[in-house]
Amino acid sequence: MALLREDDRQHLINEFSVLTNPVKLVVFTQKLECQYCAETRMIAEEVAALSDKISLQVYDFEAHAEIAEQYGIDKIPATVIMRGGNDPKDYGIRLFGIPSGYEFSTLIEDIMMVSRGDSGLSAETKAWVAALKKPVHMQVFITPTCPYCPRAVILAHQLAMESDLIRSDMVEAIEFPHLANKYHVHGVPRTVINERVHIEGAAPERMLLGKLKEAVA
């Protein structure tokens, strides 16, 4: 049985139509003892369906631990989006756990961003960003009922485009309780840089923005 609905299936075909780069899903799975592994598997199967611009690899994360070792794939489900075509790119984007309810949307708008090619930062962000000398590493913590987490989402992963040197992660705080209670998650979204700033709400750019100088000073 699909996930999508038809009505939304046609809305995707339709906002695909404007994908120009190719984009890849790599989902890492696992048959037994994971939590909306099926969902999620079932998610990118049926994205991926709607345009010949998206590609999609599915692997296992036991089977397979090199390679989930290669795209630091350490829980799942996890789901890579990245260039794809015969130019492929990592950019460091990362979601862990289920794409739904709000964070399809985070899903989507990954998928349109990487195929445009170009985060939307300001000039300022952007900046900064090109002159990073030390890696950052963003987990945004997020429950799919929660409508103010895909803006934040967004956010990191538009920071992750910009810089081999910044990894953004999804990170959904019911699948994965231990991390939510390692970071004290008591509301969503809340991001946590480098294991100790951290950063409440769905805050403005220039905020976040604030918060990484801090995490790498």
Contents of the next structure:
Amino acid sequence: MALLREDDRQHLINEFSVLTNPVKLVVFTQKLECQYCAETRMIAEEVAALSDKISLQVYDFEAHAEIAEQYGIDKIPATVIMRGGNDPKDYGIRLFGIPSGYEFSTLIEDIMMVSRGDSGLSAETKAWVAALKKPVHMQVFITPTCPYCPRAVILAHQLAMESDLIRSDMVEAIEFPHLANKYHVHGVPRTVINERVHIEGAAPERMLLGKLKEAVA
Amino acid sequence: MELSLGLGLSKLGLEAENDYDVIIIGGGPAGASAAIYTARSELKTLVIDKGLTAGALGITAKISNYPGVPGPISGAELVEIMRQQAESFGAMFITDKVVGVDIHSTPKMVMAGTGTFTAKAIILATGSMGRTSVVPGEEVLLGRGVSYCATCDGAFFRDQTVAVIGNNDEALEEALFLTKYAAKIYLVVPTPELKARDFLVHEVTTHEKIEVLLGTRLKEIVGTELVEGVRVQPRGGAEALLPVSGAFVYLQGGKPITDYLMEQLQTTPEGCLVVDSEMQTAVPGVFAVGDLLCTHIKQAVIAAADGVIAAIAADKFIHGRKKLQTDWR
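To complete the pair, please output the form predicted together with the partner chain; the form predicted alone was given just before.
Now the complete complex, all chains and molecules, led by this one.
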């Protein structure tokens, strides 16, 4: 049975009609021992089928361990949203866990942003990111039932798009309880930057920029 | 483990109706009155509101001085009449929380729980029931057991005891949501009686997992690394410590609610928005009305009048008119 309703499919076909550059979804899955792998793959398949601008590559996490390592995938299900076509580019945009509930909109917005080729961040943020010298790893912990979470994830993904030094992961806290424990996640969204700086809530761009400066200082 | 497989597509159920002429945030007397006028002037209008009893009028028990409505009538009933009138002209109302806006983009964007909506003009009508202060322990334990969103964080409190503090539809709804996860929920209610829609009051007071503590104030949230308890005080009674690992706070106050603007508009030291004589803020096409302003007497009829001025000004803005126009038909 399809996960997408027919009227939602039609809506997305309409939304995707403005896609310009090709987008590639890379999904890492596994047949066994992954509760939401099958559903994550189905979501990616159904979304990719809605536009000829979206392609999908599915890898088995174990059978393609080397490729998983190249993409920095250490847990599944994982979805990479990258520029496709003849000039592919991995911006460091990752979804760990199923993009369901409110996070489905994150997947769609990521696709739109990557295709547009513009993060939409302010000139001030872009200038700071362009001058960045140190790597930044952002992990945004979320739950699918959190209406505030997509704003935090999308902002992190916008930053990833601006710099090869930034990688931004959505991490679904319920599916990865060991990470939720490790990073003391008792509320979402919670963004952990470079393992040491964290911020609660869907922070506005300017506030997050302040935390990023703290994380690389 | 439960995990919502719903794809969060409720906004898509509107079938591409994400683009509006006017989006009104807040459906109290100011917002609903604005909607009557914008919808009647054939502007495609969306009102996003947290709930019928989320605002000051919605929780008012008796109104007898609203012109043309002899009453006595409850605030919620009066708001409902206004909404029905707006809907009769074509305005659409949805129950949702606005989590952010971009007032500088073209079109302007409103991010709500169910999706992102766009509009040529925005009317802000979120009222002034924001909290003015926090209790000791609240800020330092945020994200460590203190939460403002049970639907977001409830899953972290499986089989634990938690407290919900507040007295409105949202607090009661969130307490009921938490029964899916928590073993026990204290509902700490500052006033002697519950003020929410009847069916919520019934469900909460009859739920075996919920213990309602009426007339009880939250004094402190206690804990070192994580929340360990809430210190509460019943009216006329001694302080007590409830051992809980989660504290979900839905208290209200008298401060204008502007957090969703994320500092895109300047506020006065009292937290109010500033507008011109047409209710327009410093950003063209963005209007503010009702109790968001400090300049007006807090009465429903005045908020309603603000809404009407803003609606007519929004019509002028959208159509590029030089003058306000009130005669459409």
